[in-house]
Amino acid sequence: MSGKEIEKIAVLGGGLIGAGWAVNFLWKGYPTAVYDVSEEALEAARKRVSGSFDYLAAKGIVSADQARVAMGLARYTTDIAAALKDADLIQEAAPERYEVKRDLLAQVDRFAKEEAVFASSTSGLLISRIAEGSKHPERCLGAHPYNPPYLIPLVEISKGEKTAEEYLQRAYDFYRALGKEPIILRKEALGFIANRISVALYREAVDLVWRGVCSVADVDKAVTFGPGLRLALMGPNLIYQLGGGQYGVKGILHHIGPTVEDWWADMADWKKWPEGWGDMAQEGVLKEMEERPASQGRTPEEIARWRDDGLITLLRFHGKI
């Protein structure tokens, strides 16, 4: 099967995550019904998608012309039975709560047709227990975007007990001809890979704050301006790969790995977040956002124009734009 079997999208939730996926659909030339509970959800949709194709558009990315026939090609709806109509491919975007997805779930299983692929963009929840219940639980997947999703190319991909091969395969050759890089999950995981990794850095980031080692800002900083920098061009395989020099990353494990184990030693191992931390890295983050340089941005809607500006850089670089 190949993605060009989808011709037609219906996204529930209209969202940060939703409109973002809507972007990305739209872009690519596929009509797609956005669906949210109140005409106010779908007023801010419009206005996100209007907004991204706006910056897009301003980057050079897609022409004035190219933005207005791709917001042509969507319809924005309360009601849910008339976005489900005809659609290839479900991108579910609602609130990470099980009774959440499962309720809409079942509204897919009423109004949608049989064959199409319900793909849920849930961060971390296991598609098994989303599908719990359904009618068509061999079409139901995971499709968990990174944000923002139109310029972000991963999309992972999670597979339940009773998903069919044939499912997993259309959705795998779906996002590779929208322009992703889907991988897929051999085994369920909850919070997949990418998120898994990131809160474990994160994890170590907050004990080394707790533990007065260093400020929230010093933390942002080392990781950005060190590993952070390799890890927007490679993984960490290859990172050490390339460490290790001529030995590879055997070599770099044998010269360093005694070490490394006494860090491991020392390392953050606790399940529960420090009591008081969100205060703690609230007051942290503020004041390393009011010292920021004001052509980075000081507010989050100006850190996010140019954190995007910085992602369409690497995405160049990396041949996805």
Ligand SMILES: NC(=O)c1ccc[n+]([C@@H]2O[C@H](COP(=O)([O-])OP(=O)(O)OC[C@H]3O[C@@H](n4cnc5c(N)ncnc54)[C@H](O)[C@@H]3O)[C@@H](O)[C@H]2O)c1
Second form
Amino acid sequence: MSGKEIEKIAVLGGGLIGAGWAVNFLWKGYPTAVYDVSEEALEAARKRVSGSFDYLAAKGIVSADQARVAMGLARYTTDIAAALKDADLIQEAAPERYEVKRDLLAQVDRFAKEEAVFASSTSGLLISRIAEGSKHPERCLGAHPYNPPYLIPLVEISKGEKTAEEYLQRAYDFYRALGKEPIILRKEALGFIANRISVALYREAVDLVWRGVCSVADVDKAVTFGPGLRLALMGPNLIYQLGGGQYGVKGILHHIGPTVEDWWADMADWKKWPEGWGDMAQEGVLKEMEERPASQGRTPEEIARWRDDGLITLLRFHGKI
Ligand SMILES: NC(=O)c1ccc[n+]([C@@H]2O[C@H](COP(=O)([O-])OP(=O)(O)OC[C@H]3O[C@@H](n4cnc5c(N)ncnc54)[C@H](O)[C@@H]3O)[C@@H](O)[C@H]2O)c1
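Having seen the form predicted alone, the form predicted in complex with the named molecule:
What follows is the entire complex, opening with the chain shown before.
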């Protein structure tokens, strides 16, 4: 091996995202060591991984044999040195705090191969700050998945001030070979691309409920049965291109441009959550869940399964699985 190919992987933190990444890596044939801080956490990770493979097998995405072989490539350990020893890619998926990620990186500096890629799953922390104090900031980058990582193709690759292009490219090539849709951010941005857009939409959704325009359930309905259906197929620029007639994407400026500026002037631009929103949202969502068709699930577990069934249909339509 050249030392530059990614053959073995270590996942640090086997929670929702770490276990999800492990499923993806194992599914594609990469021996993967999952490290977590306790035997209980590892047991939970093992269960998540086997539950996900059972699901993929039930959906006909992998055969029972493939699932068995894939799960045989996993190693679960509380010994971080053992997890890191052979890894060519380290996918960090520990809690979203700078100090946790920096402590892990110190262990990586100690036990991992010098040329191994360190890829943090952070949802929006700055890589430059995570890599502060690391002996090898050149190999540190962000590789942010969307949940569940083994189904959703997007991986946002972000760099810090000292990240080397060579590592970004290696990560990009690896995630592409894994079947993902990676994007390399050209510069650092808190929250990256997709989460910034998600929370911009969510701020307006919160504000509409907060100012009494609609209920929690109705704002969800508006997104699900309106723009959400198109957004699952294409991004906002292409949507406006199709809607712009002879003007193409510029049509939005010609047709409703000035009106949109009036809307923007009236829309939410607060920077702090409205006080009490958490309780209001919780009450609204519990009601929304109770009123869903039973066939589409009413508990979080049932709804997540129904969501994954829908994702698989969409991913097949996109030709991604
Ligand atoms: N939840 C999401 O939808 C989502 C999506 C994309 C990215 N992320 C990011 O992924 C990371 C993990 O999030 P999650 O949702 O899987 O959290 P989680 O709480 O489900 O899992 C975290 C895991 O880390 C383990 N852990 C705790 N301390 C640790 C340590 N010092 N070293 C190693 N492992 C440790 C915990 O035991 C747990 O198993 C975060 O950075 C988060 O922002 C989350």
